[in-house]
Amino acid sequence: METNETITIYYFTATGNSLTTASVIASRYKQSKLVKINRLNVAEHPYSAIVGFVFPVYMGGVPPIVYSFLNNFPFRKDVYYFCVATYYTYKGNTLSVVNKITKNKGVCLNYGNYVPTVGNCLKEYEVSAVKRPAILERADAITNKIADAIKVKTDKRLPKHCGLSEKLHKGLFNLFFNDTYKKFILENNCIGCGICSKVCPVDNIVINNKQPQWGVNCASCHACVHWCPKNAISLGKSKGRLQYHNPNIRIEDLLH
């Protein structure tokens, strides 16, 4: 049953897991708005009684683009805030970092939770097609429970922040992903369609002479690798690995 309260959910997504989660939560409300986090700056935001942030866990922490977004977000004290992070095998300290940011802003993060789903970091691993349906079914069940909890404005005790843990996870991310933009390999079967440029959440890819060129502001999200219709983009050991995007999401959904 829908509620009359207003909700705005800010999301960051590459292959659609976090957008699917955000959409399920938003479906509980008659007045809802989904806003994509796709720049390193924050524009003015309309007031909503409920505000959420949904994004994937990156190397046990908050993606840099989301971290910057939250640190510049105009938080208000009369709002119910929640955060939901999607992940594959490791949660890390993600929620505690978001909780720290909101406390520093003088507001309360009322609720936080995680949704385990299909991982998409082809540079490091591949999730077999056989395993995906069961993972996604579990993700759907957990997401619906989270949506129900948020609808009744559940308050949930969040983990304490550990500065050492945050520093460690940031260090690991920088070690493995800071120079991702240098490591993309383009295969000969590229057709110059420009889809990689369109799905890039940080507008880091330009098409020159029908071929993509990556700038230095890569978010290490792997969207370009997964959405390429010819599987012509590889990164690290990703060549030959099975592409993935959440079955609920189309390319068109990422472009709004």
Ligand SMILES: Cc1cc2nc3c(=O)[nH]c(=O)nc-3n(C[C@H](O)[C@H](O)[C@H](O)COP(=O)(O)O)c2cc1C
Given for the second form:
Amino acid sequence: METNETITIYYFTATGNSLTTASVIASRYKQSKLVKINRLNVAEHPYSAIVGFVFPVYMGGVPPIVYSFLNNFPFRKDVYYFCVATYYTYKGNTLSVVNKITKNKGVCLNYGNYVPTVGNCLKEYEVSAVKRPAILERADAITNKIADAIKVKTDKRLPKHCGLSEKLHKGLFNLFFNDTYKKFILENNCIGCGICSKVCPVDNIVINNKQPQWGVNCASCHACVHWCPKNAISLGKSKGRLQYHNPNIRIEDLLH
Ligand SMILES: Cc1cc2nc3c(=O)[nH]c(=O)nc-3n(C[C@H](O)[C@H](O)[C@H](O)COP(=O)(O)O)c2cc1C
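Could I see the form predicted together with this ligand next, after the form predicted on its own?
Whole complex next, starting from this chain.
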């Protein structure tokens, strides 16, 4: 069922789980806009009565790029705001951090929730192809329930913030992912196609002499690793692990 209200959803995604969730929520509305979160600050509030943020959990918290985006967002009092985070097995304190950010800006988000789905942190693990369909089916069911709840403007406040927990998760993220840009390994089968550079959500990869070079602004999102058509990019122990992208998302959906 569609309503006449307009919705704008800001999303961050590497392998399409968060974009899939954002798309399902948007599909309930006649007028919807999906906007990719990038390094640019939002100067103006969108002309929408409903505004959402959808992104993955990173190390039990908010990905740094999303954190600074939310910190700079010009929140208003007369808008229904929601936030949905996709994750694999551990959601940590993600939504409580969002709560802190928005409270500091004088607003309370109206709705927050999580979607458990296929994990994409190939540096640490691979989710086997056998397990994926059931996980995605469940994610789809949960996403649809969330979309229904948002459509009727359900009030489901975000959990209370805990400073210690945020500090701990931030520390772990820095420990494991701060120097990701130094840790990519390029195999000989790279064909220099440049897809890694095109799917990088933060424009951190340039192609030089038909080879990718990573800058220092890596978001640790793993998009380059997962979308390489030759599986020629590895990170940590990810070599040989099965790549992943959400089956609803095509590479074209991520290209800029
Ligand atoms: C750097 C990094 C850290 C992650 N940390 C967590 C985590 O703490 N808990 C978890 O359940 N999943 C974690 N994940 C998995 C993602 O949250 C999950 O796969 C998400 O749905 C990916 O969304 P996307 O497809 O929109 O990029 C992590 C993934 C990456 C790349």
